[in-house]
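Presented below, as structure tokens, is a lone chain in the form predicted on its own.
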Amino acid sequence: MAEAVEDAVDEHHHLPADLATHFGEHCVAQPCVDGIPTVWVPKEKLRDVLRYLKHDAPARFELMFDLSAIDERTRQRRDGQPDSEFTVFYHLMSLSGDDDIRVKVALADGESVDSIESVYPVANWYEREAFDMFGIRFDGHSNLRRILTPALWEGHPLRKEHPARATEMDPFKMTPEFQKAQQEALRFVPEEWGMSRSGKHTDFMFLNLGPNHPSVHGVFRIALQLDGEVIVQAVPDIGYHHRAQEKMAERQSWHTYIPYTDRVDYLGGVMNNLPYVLNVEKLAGIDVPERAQVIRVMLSECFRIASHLLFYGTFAQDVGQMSPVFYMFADRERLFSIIEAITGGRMHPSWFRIGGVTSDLPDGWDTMVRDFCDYMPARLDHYEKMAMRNKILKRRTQGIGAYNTEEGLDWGITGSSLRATGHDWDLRKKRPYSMYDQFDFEVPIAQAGDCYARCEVRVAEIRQSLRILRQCVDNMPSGPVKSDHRLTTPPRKERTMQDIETLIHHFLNVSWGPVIPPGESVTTVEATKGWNSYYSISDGGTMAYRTRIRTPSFPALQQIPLISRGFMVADLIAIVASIDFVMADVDR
């Protein structure tokens, strides 16, 4: 076993061998396409391994970026991996050491594994999700219950035997008895969540905020325990928007799944396509032409601006200002007209492709983008006076819902919300992709870590995105917008009417999709709301064996109890507004 560890270790990477030294020869390394060190550890040593990686390893892994599971029972291509019916994996990141590691645990069907929320608090919701989707139990978890599906849901959706379509199930029936049972299951029982109904000198009040309320930004519910107007405890309740995005990936070809990604963060548009297509390209070994890469950057930054403008306007609206949101939506519409002229779509253009983009830029695109870059700075100056310098907005948001960098990392916070604590990690700078290393821009940060700081960073990012857009216009490379690689989808059509082999190849790639070589890979990008990643497993077929979507909004909502306790209900509205989340990004 120890030799297996050494054989799989990259000559520049010591982590798997380091774990084998500390925890024995049963720590087995697995090579992956993405190059991230991947180590299988015995389930009995999991908690000790993760505690070591967080606190004692040469590079401290402060962030548990992701946790989920894989149903391995029907997988054919598992060369070099230990026997496993279900695999729980943990993706850890060291921001101080700029490093990653993936830890895996092999389980038999019905076996449990230790909870790690005592090591990484953010694991609470991720373990509940793995229990909900796969039925895996986590020993010692503080409240192991379903999180995305209803309490009375039968089965675990991401197990391979669970139906993927309604046509594979019996017709749905809602009898009066079943409806009553479902409603009873929704009843909030404070004791089940560790809350008491009364204190030493007071009786607590319980209040449902949502799931249908304008200030919770979607179908999202927060159960509040109140002492007067002061929040004693806040329990976020999600899952009302769950659409089984990861399950659908197992029934769509690699190519036809692209439009589904648009609907995850539905305010991020093609930004959702980017990590997915980058990851498939990594698995397939596809090199994307420079022009396509810069076009992707330009469209991604357009959607970053559009998303931040919506956040900016609704943030001001939630703390009492009505005018800004109307101004900012007008600017957002102007930006959507440019996106529509380029892609043919507005919010969900599904425009990126495996190997490049759908089509080349239309005539006049540069004039439209340059005009927008000239137009926006003065508008942002106006909004600065209208909103950010407004004394009422400052009083409502400064010192409210604050956390520091260490707390943010403990709870999986990434992107702008982490940079609001003074931490400067931006993936476009630290781990550049799609030619971001060729662009000149700054990474805005703030120090206070409160609601105002989170808004302040996003406003500054709009200006930096405008800088990137202008550089795209001034330095757009010439050349093709799609790779000539055989697995590019759809393949280029120029030769399809000249020889039968190319026509057959085009037909198969469009109808069935490409056959991606077996392997595992993850790709993470700096999305509109934080770090978004796609972890794809190919079994050598035309569809993904497993697709894991890690979104920034999911852990962000889990942090609400920590940052809202002791504040008033009105403050909670400001806190929720400052998080910048979308429920489709939470529930998927």
The other form holds:
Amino acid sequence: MAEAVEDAVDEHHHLPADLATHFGEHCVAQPCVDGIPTVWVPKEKLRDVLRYLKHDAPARFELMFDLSAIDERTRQRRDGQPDSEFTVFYHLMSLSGDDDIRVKVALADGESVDSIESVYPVANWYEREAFDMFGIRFDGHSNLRRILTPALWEGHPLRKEHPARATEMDPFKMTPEFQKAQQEALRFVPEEWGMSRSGKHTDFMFLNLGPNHPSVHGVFRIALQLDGEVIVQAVPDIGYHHRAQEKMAERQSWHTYIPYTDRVDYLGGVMNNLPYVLNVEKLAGIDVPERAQVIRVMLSECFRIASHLLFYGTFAQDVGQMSPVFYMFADRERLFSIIEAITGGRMHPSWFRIGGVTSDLPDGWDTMVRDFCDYMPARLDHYEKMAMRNKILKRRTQGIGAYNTEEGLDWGITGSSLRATGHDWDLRKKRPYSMYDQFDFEVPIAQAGDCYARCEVRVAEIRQSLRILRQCVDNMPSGPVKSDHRLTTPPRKERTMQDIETLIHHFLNVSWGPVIPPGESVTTVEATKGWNSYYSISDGGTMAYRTRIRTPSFPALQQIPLISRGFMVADLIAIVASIDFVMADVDR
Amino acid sequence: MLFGWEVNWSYVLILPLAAGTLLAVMFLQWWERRLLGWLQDRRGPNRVGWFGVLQGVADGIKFLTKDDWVPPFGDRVFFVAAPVIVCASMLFVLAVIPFAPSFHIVDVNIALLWFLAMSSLAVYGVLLGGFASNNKYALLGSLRAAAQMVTYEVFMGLSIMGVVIHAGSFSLVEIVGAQEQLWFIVPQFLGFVIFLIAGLAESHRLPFDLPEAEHELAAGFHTEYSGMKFAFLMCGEYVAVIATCCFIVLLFFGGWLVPDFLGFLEPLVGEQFAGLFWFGLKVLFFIHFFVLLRAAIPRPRYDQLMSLGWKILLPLTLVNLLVTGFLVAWARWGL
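Right, and the form predicted in complex with its partner chain of this protein, after the form predicted on its own?
What follows is the entire complex, opening with the chain shown before.
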């Protein structure tokens, strides 16, 4: 008993000071590889702790960055952590204080936990997701139902006992009854969402927009309650693009999971590899050579431009302008030819590796990139005239779908969309990774927070990315593109024929994959659509024990009902276009 | 005299004219797609025939062989009738268009009113088609179409009254004749601009394609249409474009008349085809303008379009009408 108290006192050293004074006796700190203070709190205290952190802590944690759970039942290496079968974790961020905290709650199987929707509204969907994936119930949640899997799905996919492969299950049969029941479950019943079918003077029309609609950028469904063409209420419905990325991470080696990450934000290409490999490198303690880091930056910025160009074009297209999207696709094609010359791939190169990149740059890469940097600004000026300065486009998008910084943070909005509200926070500046601190670029912001501002910021970011690209060409360091670390995968080949030790390493790291030391770590990057993070837990195996992918698009869609209320159907299309999401990034 | 019957030979024109128009539509839609492709850095349809000229034929065959589907949840009669109304009413308009001094089917003294009446009829096609589809997107499209076309009908009619005042007639032949000295584009510039906008709205093409607005309403009023019925709707739209351009030329750009400084070209064209040639050239110019506009401009919102119509264009039209009337009266009778 005395020992336990001593331990607890000892662990206070890892607790943030203010939390220790307020909740010290209840909390247990857990050291993590990423250095983010991680605190276990009893579930009764959870809401109090979070409310304190959001409103009263010296550094206010305005943003609930991530919420999910871990099935701990088969985990071996949990040194010093409280007993838990299912752990719910809350990753909070303080942008005013530039700080992070991870709060964990230990639960037994079948136990429920308080919903924190009242503290952080964005938790609504995250809690639904945790319920869907793990079967954890959240008391006091306003509408706890499945979100990613179909309503009639059996089991909770991220529980360890749930099969991950088709071969682990009986053959699937689509019977007419099954199909009918599934379709019936998709029927939109307004009453379930607290909507009435008629108002004081009108009968409402319910319009099922999607999942296949020209302007929803993938398979996304919004059930609309309409009064004429005016939106009374909108209910986004997601999950049509769900591919169990997080489950697959538990069945792939650390190395072979890299191609899966490319497909999370399928417009982001290697930008998706980046947080994943950075995170694994953090767990493994690998230092990446400078040349590899700059190459990573260069390709990531190429993809940022490609993604923003596509956004720009479809944004103009969705307000009815036909031509820009074609010009922008042509420019994107030039970019892909550079990416193809360097990586061999186009949209999904899967080119980053644990400890570096696949191979060195080909001859002539610098002239290609330089040509593009010379070519692009004039095109952007042209588009500026064509789209951004067009009066009709302005009237369609200014003042539509606006929110301020505080609302944005409440709803988990990050990246360019948050910067459109005048909030100057770019991870590349504030928490530089992969040598971003060595680059000279600005962080564009806009003030209005409406559809037009969101587009404006992204257009300005294309120019900044071009600046970064040029700096990459001008200052590309020489040296290896892969680390010498023994966990670098695939290991460097040159020396494998010299001695048996390196040969064995090479053989094992290629066949089984590297064994990453046990630990927990999260890495967040400024991805194309906002902040993308990978939270990996290693149990000391060749595969991740749990991988959590936090994507920027997921919370953005949750906000649609709020920012589209009272606008018209045409405005909703502009709002959806301005969010810049892809469904693969939402559903994972 | 033919078999003892009195024959007005201009009626013989009906068949070639209708067939010619449909053929023109076929090429026009290919040409528009080619042009858009060229403007947008891509190729457009270039596979069927020389430079893809036979694309329209290929499309026609596709339309003909497609399943002739009528939504079982819709209203069969009106669903089938709607494309016919749209296409037929637009073809009727062509009956009164004088392509050259004596090259027309009928020269009625109310030709202009006939045009307005027929284009109003086309609204019914769009309306009925949308309602009969019993589809929510189609319904929204039809609602927009009804409001938009009724609104723009009003000052489409009013905008050309200035021309009527100048010419003193509703007959198109006389209106063109009145432009011998000066094309009406000069005294009626405002009327021209408003007529152009209203014409765009009437033929519901981008930027005024709100009834279709594929980014918002899937395909709007014709969401449920396929095969030949869809072809008829498309045909109606293109004939409307042709008709609108014809009327722009007739009312404001002197129809078949040639400016004097181009008179030296007359021998090249040949005397009997000169009128047709100049008229066709002018019409083509405006058709291209419509295509260019489609490539360049985004789509305003439905309520913005309405407020543009009622708050800006309507007062402008009325002012134009009053001023024109006053000036003409002044010139004729003095103060």
